[in-house]
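A single chain, nothing else alongside it, follows as structure tokens in the form predicted alone.
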Amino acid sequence: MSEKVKVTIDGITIDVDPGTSILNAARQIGGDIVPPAMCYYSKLEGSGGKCRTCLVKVSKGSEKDPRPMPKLVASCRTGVMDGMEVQNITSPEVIEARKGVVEILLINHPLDCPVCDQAGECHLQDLSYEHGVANTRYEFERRTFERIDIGDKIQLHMTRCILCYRCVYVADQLTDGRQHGILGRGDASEISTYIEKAIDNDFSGNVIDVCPVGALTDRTFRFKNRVWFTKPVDAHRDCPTCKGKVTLWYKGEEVLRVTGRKDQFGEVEDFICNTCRFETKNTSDWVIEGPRQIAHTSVISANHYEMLPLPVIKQNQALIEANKIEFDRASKI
């Protein structure tokens, strides 16, 4: 077994593996000085570098060369040194970059929140709140695209999308034909299938699980409810195509949608299929587990959906057993 290397984050230090990268070893320690990633998912191979929102700063490459990198590196591409010293939120370099990342993610993303299937649960909304400005520099017109339905299930909303790469990886990596990439270059670059296909497999619903914005979204769920409304409740089944773990969203009996398990970084545990998905949304189809563990800083525990609901109407147990009393005498009556 490989000796463990020491690597400090933000005055905090850890012994990891060799190879592991800044961003996996500050998942490690966790808390607030993880830095956010829109584009790298440990799940996906080759994900990552693309966003630059995980950029840290390297004061001290390592015990042999303590000289500090020269520019800010994306943590999610940069494996540990032993004796590396990297500042995250310690880091007002790192503060201030990160703005500037935030600025050109938001050029040409809309500002349609209030209408936004993704609300709630999006990690650009979250990122924007943290580290965005309040007016951009940006004066040239918006890209706009038209909304198209890539699948049955699927809709694409390209203006909404940061080209992150992440469902391109998952149809990559889950599926034997890859229907949809990026098509053009530069500023004209954008997702989109190829000329007269459609998403059609049996892990396609996963690109809405992947998206960490409201690009790809659930044609059966649109538009039905906000998930701060809905109730997450953990449930499986025997599955021959996947592992059948999904978590269920409730509003009231009703199943309004179905969706992978998503671990504190957002992504998913186990990719799940569609039948699971998109045809399984009746309860008795499920084995439920319990409430779904919400962070505390997610809207959508706002309700404290891991407590049982209390009863509207407390019951008086003295009323109770006079009814009863009254009820008897009618009846011998």
Partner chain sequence: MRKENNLSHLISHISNLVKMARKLLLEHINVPGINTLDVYRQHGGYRSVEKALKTMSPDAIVEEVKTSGLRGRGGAGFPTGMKWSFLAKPEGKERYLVCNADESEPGTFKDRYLMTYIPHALIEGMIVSSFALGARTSYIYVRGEMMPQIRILEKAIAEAKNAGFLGKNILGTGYDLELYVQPGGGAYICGEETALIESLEGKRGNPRIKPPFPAISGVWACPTVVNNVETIAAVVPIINDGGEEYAKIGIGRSTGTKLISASGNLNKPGVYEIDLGVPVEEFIYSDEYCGGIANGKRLKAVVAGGSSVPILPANLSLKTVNGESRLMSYESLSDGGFQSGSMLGSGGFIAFDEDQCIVRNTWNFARFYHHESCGQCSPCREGTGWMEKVLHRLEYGHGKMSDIDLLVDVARKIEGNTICPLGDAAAWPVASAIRHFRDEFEWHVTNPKEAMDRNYGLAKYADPLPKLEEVSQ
Second form
Amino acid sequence: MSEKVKVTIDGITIDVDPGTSILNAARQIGGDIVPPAMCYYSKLEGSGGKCRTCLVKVSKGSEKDPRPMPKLVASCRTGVMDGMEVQNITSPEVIEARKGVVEILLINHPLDCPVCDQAGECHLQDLSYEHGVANTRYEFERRTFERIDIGDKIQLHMTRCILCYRCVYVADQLTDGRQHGILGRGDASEISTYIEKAIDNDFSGNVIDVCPVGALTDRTFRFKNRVWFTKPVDAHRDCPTCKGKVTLWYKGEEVLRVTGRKDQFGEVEDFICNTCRFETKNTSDWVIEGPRQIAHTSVISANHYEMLPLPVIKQNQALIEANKIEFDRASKI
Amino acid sequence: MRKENNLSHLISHISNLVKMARKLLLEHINVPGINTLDVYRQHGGYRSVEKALKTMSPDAIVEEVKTSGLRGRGGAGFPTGMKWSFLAKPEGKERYLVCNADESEPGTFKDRYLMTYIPHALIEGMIVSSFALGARTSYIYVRGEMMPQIRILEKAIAEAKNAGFLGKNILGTGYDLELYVQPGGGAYICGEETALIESLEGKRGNPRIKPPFPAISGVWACPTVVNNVETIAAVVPIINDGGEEYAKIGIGRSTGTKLISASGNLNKPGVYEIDLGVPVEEFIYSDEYCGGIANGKRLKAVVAGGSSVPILPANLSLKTVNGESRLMSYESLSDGGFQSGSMLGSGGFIAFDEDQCIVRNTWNFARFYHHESCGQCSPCREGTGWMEKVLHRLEYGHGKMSDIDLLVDVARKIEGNTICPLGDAAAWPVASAIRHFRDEFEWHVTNPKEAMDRNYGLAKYADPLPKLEEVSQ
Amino acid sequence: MLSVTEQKDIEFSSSLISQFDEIVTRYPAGKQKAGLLPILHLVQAEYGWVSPEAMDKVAAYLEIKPIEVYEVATFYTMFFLRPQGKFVLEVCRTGPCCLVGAEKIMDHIEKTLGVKEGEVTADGKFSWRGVECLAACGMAPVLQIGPEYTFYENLTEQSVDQLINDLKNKI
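Mind giving me the form predicted together with its partner chain, seeing as the form predicted alone was just shown?
Up next: the whole complex, starting with the chain shown before.
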């Protein structure tokens, strides 16, 4: 293994393996300096670069070539160089651009969070709370599509889609016969099978877990409950198809849904099979491990867990300045 | 009206259109039968292939192109020799040269013209360039709408192959090259080099995220160079006469000749080969070139390098803010940055007469970019549509004063934040139109009825249109 | 949302298949997917449009998944996903053409044919649509007619009338 390279993100320096992306270096640091990612998914090869929410400023290219990069770059697809200096939340330019991307992502997104099963664990919802403004300046009719059931387990609600392509990568990389894809072009693009087909594959249910918004949802969980009223519990079973490590979402004694175990960045630790996800909903099927730790940013944690862990940024004066609001909130709690 | 395949008629048409002092690419374009290999060779065609393959090493050709100072003619103006020298040469991997003939930047039609009338110039350039890069298979990616040009090129390739300029062991030198024409399917975005590569591979034309650049990983993950038609054709005179001779033409870092596609309200629209550095004023008004504004009208604005470059009002088109004469060169046209300058781009020179509505045209261009956005990254996918809708509202008399600043803001949110330059290309025309013609946008808001009724000309055809016979000669 | 039109019972002719065979020789082994665009052009020239059934057959020929063909066919504007008139008049509607009256020409075509953009005339002979820049701005206004994409330049209302008459007699 070659030498580690040094990268500084928002004033915090870390040594990472060569070839690491800026985003992943930031994730190794953790805390508030991690850029949001709506399309990048570390477990899906080729993903990222599309949503532009993870844009950061490279103020110093590397030790060898210290020139700054002329434009903001997508941190998920830009590799670190030794001596690189990156600004994320310390750059007003980045914050402004991200605000712009959020506004643009929202112009055609329906405001149907009250009836959306994803609400509470929706990345776009989180992002708009953090970076959005209360009003939209978009005064035209929003793009709408009809809801389609792709098979009896998954519902596609294209109106909510932000075209992150993650579900396409899942189908390409986890299943052997992709049947859905991106059709059309520009803002008329849509996820579709073109000719109505059921997506039927052992691993097709993972498109639900990777979807950052409520475009692909679990029909077996549809309107059953709001996620923040359910209790996540880690469990496993001996599954012949997948690793069988899941999170069960309980309401009382009943398992309402089964998902992969999502980490603090919203990514599943292991993809799970459809049998585990849709067919195995009795507690007796599972070995219970204990309550699932939920990221402090999630609304789900609000009712269940003690207090927000203090962000890493506390070590750095510049970051403390940049995050006054966050700090106030944390200290109030 | 003419059909394009009516050749004799066409050639007389061309001789009217193309009159100029020095020509490197279009010198023999008026010669009857120049589209055939025999006539092309009688006029010095394929000399550069003999010279390059028999007497020069690939590296020497790259050096010659570097010396010439040739810059990419597709729009970005990146030095060609430097681009070539970036090409990775790993053992055991094919390398590819792909010619970008996906000409679709509004205002640009020089490549169509070149391929139609003098196809062997491109093929000759492809052979020399492929040899320089060590490519054994090369493709000319032609936009699908140019089916007649595809046929012309296929015929020319067959002729060249018959004469031993393509195929195995070219001219007995041991160099093998296969050249194919690949049609596109109707997508402006495929003019972006990585989208073109995706399209060539039979996929959607979604631009790739760079790095890696095509020079490292292009077609089928092999090192690839993508060059514009005119760039490749310009390699021929560079090899024939030497890079130093080529560099003597032009001005400063804008060396050589450039094909300019002139359109809009001009007396003589058409393709002109100019020495870089000709004053814009001379280009518009002299009889050698465009012959002035059609129908005796006055010049209102110029888009100098294809629809994506900033529009300039007449005064800034002819002179820089320092009062210097504006020249047709990469540097002079961009003098003043985007505040008061523009870009040479692909050389798509669009002239607007005094009756043209800037708001309508800006809406038209915004519609174009909305239509052509691939939809991969969010700022471009959503932002282009937003701008189009706001501009449509302004143009059709429902606009608000705040719309103007909204447009500036949306354009700013797209610019620089997208995967490929299409986002910039969509934002620049809108931002520049408002920068230089804000009063006209405001007029559309304050006088909506008049804007609808009169519309500076075209919406209701209230003003007399230019007489088409005169325009076409 | 994309609507799907079906086409029953199609079989590619042997001459069409032999053209496909030639096309795939242009690419390295295993990269035959690159032949997708040229093959779709051939299919459209044959049938006037590309149906899901035809796309499935193309996918089978190229040994790729049908969705890969749908993705491509819906991305590029030249491929018609439903039947069109025998002659499709495609008029350039972008800036430089509009400066010299392309919008007027489109209005005239709409009036003359009596159908709106994208619709087919009752006799099935004509349809028309505005398309983006055709790279012929110096000869504007222009239109093209597939499958060979013949060009008609410097259009006037009279020349458009003449063209439509000629085409009517051609059938």
